[in-house]
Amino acid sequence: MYLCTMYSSELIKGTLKTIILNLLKEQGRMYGYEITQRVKELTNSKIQITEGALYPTLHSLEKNGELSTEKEYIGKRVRKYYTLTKQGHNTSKERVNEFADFVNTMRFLLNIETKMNNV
């Protein structure tokens, strides 16, 4: 489940892999909870990713060879860190470019710039 106070879950679901890949590209190595908190912080709580949405996505990216993992023991707890592989870096770049092009296409299709200038 995606918890989002501002955007529909369909929008978030369609961009979650791109968000995670880009965040890991920028931050390097992160663990799951850290990812959720960073997204929440960067979006001023407009996007809040639940564990139920995050971990299946991380596992899918790992299965596809886009992420590697490393376990770190902190006391009795195990923290799993995620980093991009070479393939993950390539996928991140492709997805960000694809999303940027999609946003521009939607702006054109919905005539958003003209509507926003007239407000």
Contents of the next structure:
Number of protein chains: 2
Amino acid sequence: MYLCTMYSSELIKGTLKTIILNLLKEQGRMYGYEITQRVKELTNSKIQITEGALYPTLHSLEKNGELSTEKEYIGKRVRKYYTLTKQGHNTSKERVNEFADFVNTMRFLLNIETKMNNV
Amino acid sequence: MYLCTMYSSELIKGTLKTIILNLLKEQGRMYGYEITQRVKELTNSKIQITEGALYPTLHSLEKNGELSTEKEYIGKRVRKYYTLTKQGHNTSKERVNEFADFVNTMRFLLNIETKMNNV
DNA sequence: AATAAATACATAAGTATTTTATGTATAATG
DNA sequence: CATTATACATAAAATACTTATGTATTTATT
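Now that you have shown the form predicted alone, what about the form predicted in complex with the DNA?
Zooming out: every chain and molecule, the one shown earlier first.
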């Protein structure tokens, strides 16, 4: 067991929506807290989404028609499940493609070799 | 000749310093305007650094001890050349490594295949 | 010769996204 | 019984960028 250093907060900026949209595309429906935990797991704690960033982003995506919600009660505690709308599916694909393209451009620009020693 | 769509401005956020530091590591010394043109060339216009973003960033990097400057006159017009300090060299490496790591994490998270149809 | 475009710097106002902080409340654990 | 984890939310502050504006010289176009 070793300590993972998180990325400097600047790097993650601008990728939050992409991460959320892609996760929802793959996992179907999820609730906010679940998203933070899943991302933490999948990235070995290298990316940790704060709640202050997450919830406003989810609200914004919903307002924009990318996500729809349904509330569910687990005992007395409420959960808000998010699902991609049809538009959200398209946006998800677009965002991931754009990021993939961006990464290629940056790899070229920064002369980064393809490293496979991942996560 | 075809039109290139730029990336949504969110994506580039947080990578500007990395790009500048890496370019200076590879090219030796450069002046501001030159940096914008070089990045535009190298990325086929996909990344265009605006002056409003560039100059404050350069000033900040200089203030932080990453860059040193020397003025030069081309005719009556001034140019401000930037060079990496020793500290700047280290920071440059760190930043590029961090970005490479981040990209690997993101590729895993987003299930992106290694695409080689670059730039 | 006059005008436009490119070169070269700079800064300020506005916007967007995120961090940090705070708040509320329930459920599980030790 | 107290702490930790779960689960939502929002507001203030910080950060990084876009857009707009300003100055001035040099080169290209008409």
